[in-house]
Amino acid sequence: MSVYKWLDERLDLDRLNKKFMRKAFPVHHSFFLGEIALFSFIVLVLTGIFLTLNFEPSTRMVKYEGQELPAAYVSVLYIDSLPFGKVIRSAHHWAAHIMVASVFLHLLRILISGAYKKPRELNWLLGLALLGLTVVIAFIGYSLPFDAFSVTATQIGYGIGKSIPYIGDWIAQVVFGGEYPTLKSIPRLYALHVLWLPLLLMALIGLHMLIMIKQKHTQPKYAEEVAPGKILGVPMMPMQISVMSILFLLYLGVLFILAGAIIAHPIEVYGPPGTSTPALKPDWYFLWIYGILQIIPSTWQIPLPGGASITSEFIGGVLIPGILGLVAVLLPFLDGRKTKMRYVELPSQHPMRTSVTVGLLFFFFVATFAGWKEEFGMTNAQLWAMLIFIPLGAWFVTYVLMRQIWGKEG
């Protein structure tokens, strides 16, 4: 009796193969963004296992080359001294960047194609949760090397979290273990970074994929003419698995070339935490928030009952991102226009949605540019004008163009 037959009698593998392994996958290149995000998560887990085996999540002082240094900082120096240790740590860093970018672009594709509408609202919400959770995990990873850069960057995040009226102090206690940095800060952030939040992320990824398999992929517009009423694509076994394997190997090649060519976060350059604050810029996915914080006057403050207040940190770091997040969450329920379940919509088919999306992208670009205001010698008034009028101009131009394109196509 063959091994397959033995397993088939017990697990009904033939039924599993017919139901899941023959599932059709679309071949359009934009659909690979979700797979790239999944590849990044796999690499993050594998490289993270290596890092956790050699990292000490502690701020206790240890002797290293005649100096008293934090144990977390020394353990990262040790990792860098191992064969390929610095490259693996760098690959972990860049894989996080690629995951954030691919999840964001994946959601952007869903947005401009209208694939968030009924009956796909739940998967849209899960996608937003995945993006938010990925960014939070990446931010927590900032703190772990415990060098001058990571401590300064984490203190900015701590200040934003603590600025939330009424519950800010409680959030600081739960996430940071109290006034950052304390002896409990690194162990607590470490546990969140390597255990609790990745487990939650894994569960959300599994649920996201399960719903996608149940509802089936949306399809490019041309599929409606080529195979109306059918799922156009290639089966998971063996074709999709082959394509994914090639893409994964390509991903690994590009990632490790990048990791070796650009070593991420050289902690010996920043040095251990000290009294001086290093000049720093956050990574690109935080830079737009940093830019907004740069141009909001610190004098902006609105008193609230009970001694609380709305500060500039809360406005730039919580309120504005929170409003954008709330709009994204409500979007499937506010956009009640009907669409065919299986087919994506063309951007020109909905000029308002496409133009608003482009306007928001320009808002992010200008807010990111504001993070470099000192380097470019820009004033707050100039940047506020740019932040208001450039996105509005982008929205108007895109709307006019989409109307003209849809007029010709329609």
Ligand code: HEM
The other form holds:
Amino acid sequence: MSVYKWLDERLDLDRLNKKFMRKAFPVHHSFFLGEIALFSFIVLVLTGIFLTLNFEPSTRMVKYEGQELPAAYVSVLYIDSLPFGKVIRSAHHWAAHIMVASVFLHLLRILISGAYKKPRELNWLLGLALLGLTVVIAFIGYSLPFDAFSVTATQIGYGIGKSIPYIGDWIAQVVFGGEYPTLKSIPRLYALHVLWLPLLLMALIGLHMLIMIKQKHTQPKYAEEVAPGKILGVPMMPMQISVMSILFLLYLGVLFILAGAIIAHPIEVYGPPGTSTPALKPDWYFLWIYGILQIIPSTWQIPLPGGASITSEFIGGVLIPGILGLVAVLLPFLDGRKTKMRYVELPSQHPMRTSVTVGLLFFFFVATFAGWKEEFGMTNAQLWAMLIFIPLGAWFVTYVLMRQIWGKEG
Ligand code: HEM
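Would you mind giving the form predicted in complex with protoporphyrin IX containing FE, to go alongside the form predicted alone above?
Below: every chain and molecule of the assembly, starting with the one above.
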């Protein structure tokens, strides 16, 4: 008796096959972005397991080659000395970059194709939570090796968290275990990075997938012409699974070539934390916030009752990203529809949505550029002017272009 038959008699696999494995998946490369985010998460968990087996989440001082160094830092040096240790750690780090990038691009795909509309509002909201969690987990990951870079980068995050009026101190206690860096900081951040936040992420990804399967994908535009009213795509088994497996293998190939060629976060280059603060810039996905913080004068302070105040750190690090987040949360309710959406919308069909998205992207680019204020010798006034007028210009040009394209197509 075959293994399949043996299992089928016990688990009714045939029924499961008919119910799930015949699901149709649209064939379009833009749908790969969510899958790449998923692959990154799997790789992060697997490489992360290897790292946890060798990492010591502690800042106690230990003797290493005649020097007194934090145990966390020494354990990362130890990981790097293991066979393939450096490559696996590097792959973990690169997979985090790829995950943040693919989640963001996936969000952009959903945004410009209108896939956030009825009935997919819930998955849009869950997606926003997934993006937030991904970025927070990546940020916490930085703190763990406890090198000079980690400590400075975490201090910036700590300052932003603490700047939230009234609840900042409480957040600092919960996330950082007190005034960062205390002895409790690394064990606390470690537990959040390897256990609680990934568990939450896993549960939310599971829910995201279930809802997506239940609601079915939006259909690419061509499906409306080829087979109106029908779900067009390839079945999960064997085609979609094969496509996904090939994509996963490609992903692994590219990731490990990258990880081997460019070792991410070489801690011996940064060295252990010392008395001088290294000049550094955060990762690319935080640079826009860093840039905004650079051009907000520290004199921007608004006193609040009870001794609290709104500081420049709060405005750049919490308020501006918070307003963008709130607009994203409200989007499916402000720009919804009455009937269920089946086919993706073309960017040119919605000139305002597309042009505002492009304007926002330019806002992120210019804010990122502001992170090099000193290197380019620019003033705050110049950068503020760029931050306001370049995105507005990009919005206007895109709007006119989209109107023209849709005029020709429509
Ligand atoms: C850990 C992060 C995420 C993972 C692993 C993930 C995974 C996926 C996958 C595999 C799909 C199906 C394929 C596709 O449409 O690309 C999907 C669909 C979807 N995702 Fe995500 N996603 C994540 C984050 C997000 C974010 C940030 C948003 C938006 C805020 C979002 C909103 C949606 C929506 C609305 C769909 C249905 C799209 C459609 O039917 O066209 N997801 N997600």
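Positions refer to the first chain, counted from 1. Here the structure is a predicted model, which is why all the values come from computation and not from measurement. Throughout, rigid core stands for the largest set of C-alpha atoms superposing within 1.5 Å between the two forms.
J.: Please state the CA displacement of L7 between the two forms in angstrom, with both forms fitted on the core.
T.: Its alpha carbon moves by 2.4 Å.
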